[in-house]
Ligand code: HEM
Amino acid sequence: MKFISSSIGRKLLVALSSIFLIGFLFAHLLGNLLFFKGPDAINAYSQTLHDYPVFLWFARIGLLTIFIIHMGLGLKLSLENRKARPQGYSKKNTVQASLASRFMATSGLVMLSYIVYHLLHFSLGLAHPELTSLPLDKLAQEDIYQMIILSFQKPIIVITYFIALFVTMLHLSHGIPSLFQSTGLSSASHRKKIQYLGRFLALLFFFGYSSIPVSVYFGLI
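Output the structure for the chain only; the required form is predicted alone.
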């Protein structure tokens, strides 16, 4: 408890949870990109996950728990920083970094809402039940490829995902460099390179995840 109550301890926990969440984003992206290999590939991937429901729900609940802990600790650190530095951010920061860093708490809440919506949409079939022709108790056997096609033909769903992914990109563009700083892996000589790495990975996730809804909506698939 003393470790968590200290600023250093909270920063380290935020950094460690960031590593886990970024790793999940990579793994999930690789799975999603199977969509471009056709219905057999993405449906087999989906079915493999649903063949182990205990593991799947443990992973989902674990992800949500880690994200909420990450967001809660990050918000507490943000409030502490504001109290310690009420004059706000230095003008020496770039516009991009300032925008991303100032809205970390807000972007975190948007991302949490997106995760819940995403689970309700594709995992539970509750957000858009008309997009699946099978009962919820048979959701594991449905044609996920067709569900993706039907979903991303709707402008409101595409816009919702696009906004959420853009906010996620902003969050990561600041969060990844902060991860290196919190773990002591950053130095003055490598700061710029780490910032570029953060922006590159944020863009990679953005274009990787958005490639599916954009391809479907514009009829490329």
Contents of the next structure:
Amino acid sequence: MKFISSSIGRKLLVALSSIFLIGFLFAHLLGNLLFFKGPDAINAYSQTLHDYPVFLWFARIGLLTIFIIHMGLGLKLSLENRKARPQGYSKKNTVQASLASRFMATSGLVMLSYIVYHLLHFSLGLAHPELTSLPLDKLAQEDIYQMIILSFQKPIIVITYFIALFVTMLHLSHGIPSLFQSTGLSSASHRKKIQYLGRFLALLFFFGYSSIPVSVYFGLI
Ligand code: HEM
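Could you please show the structure of the form predicted together with this ligand, as a counterpart to the form predicted alone just displayed?
Every component of the complex follows; first up is the chain already shown.
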């Protein structure tokens, strides 16, 4: 408890939780890219996940818990930074920290809205039932492939995903270097390299994820 009530402890927990969330982003991207292998590959992948409900729910509850910790402590840190009054020589650093954390909080809240929408869209099928309540495929599996094709033919859905993925990229390009700093893995001599790594991973996620809506919308698939 003492650990969580200290600012260092909170920073460390936000950093550690982000490692799991980035791991999820990697795994989800690899799963999604099966789309390019065709309907059988991505539908079978989704079916395999649903064939192990205990494992799936364990992962979902774990992910949700980590997400809540990350959001809750991240927002608390952001409010603390905002309250920290700029004084004397530390004025410039305080203002910069406050701007960065305000940006992280805002982009984090945009991502939260996106995730709620995304779950309503694909997982629960409530956002656009006309695009996601489809007959099963020829192997009697949920037709995720067709859901993706129908969804990303709609410009408004493509634009929504594109904006969300862009904001995710900005959040990660600042968050990944901060993660190294909070865990003490960053040093002055490596700072530039870590910044490049953050940008590289953020761009990788952005292009990886947006390749799906873009290729469907422009008829490349
Ligand atoms: C174009 C990009 C994306 C596509 C095409 C996509 C596709 C999907 C699909 C089809 C599902 C449902 C899987 C199933 O029920 O079998 C899903 C679930 C999910 N997606 Fe995405 N996704 C994308 C981006 C993202 C991003 C950027 C995030 C996180 C920020 C994310 C987070 C999730 C979560 C948390 C679930 C729920 C997993 C579960 O069922 O427990 N997705 N996604």
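Basically, rigid core = biggest C-alpha set you can superpose within 1.5 Å across the two forms. Numbering follows the first chain given and starts at 1. The structure displayed is predicted, hence computed values, not measured ones.
Spell out whether the Cα of Phe36 moves at least 2 Å between these two forms when the two forms are superposed on their rigid core.
The answer is no; the displacement is under 2 Å.
Once the core is superposed between these two forms, does Tyr52 show a C-alpha displacement of at least 2 Å?
Superposed on the core, Tyr52 moves its C-alpha 2 Å or more between these two forms.
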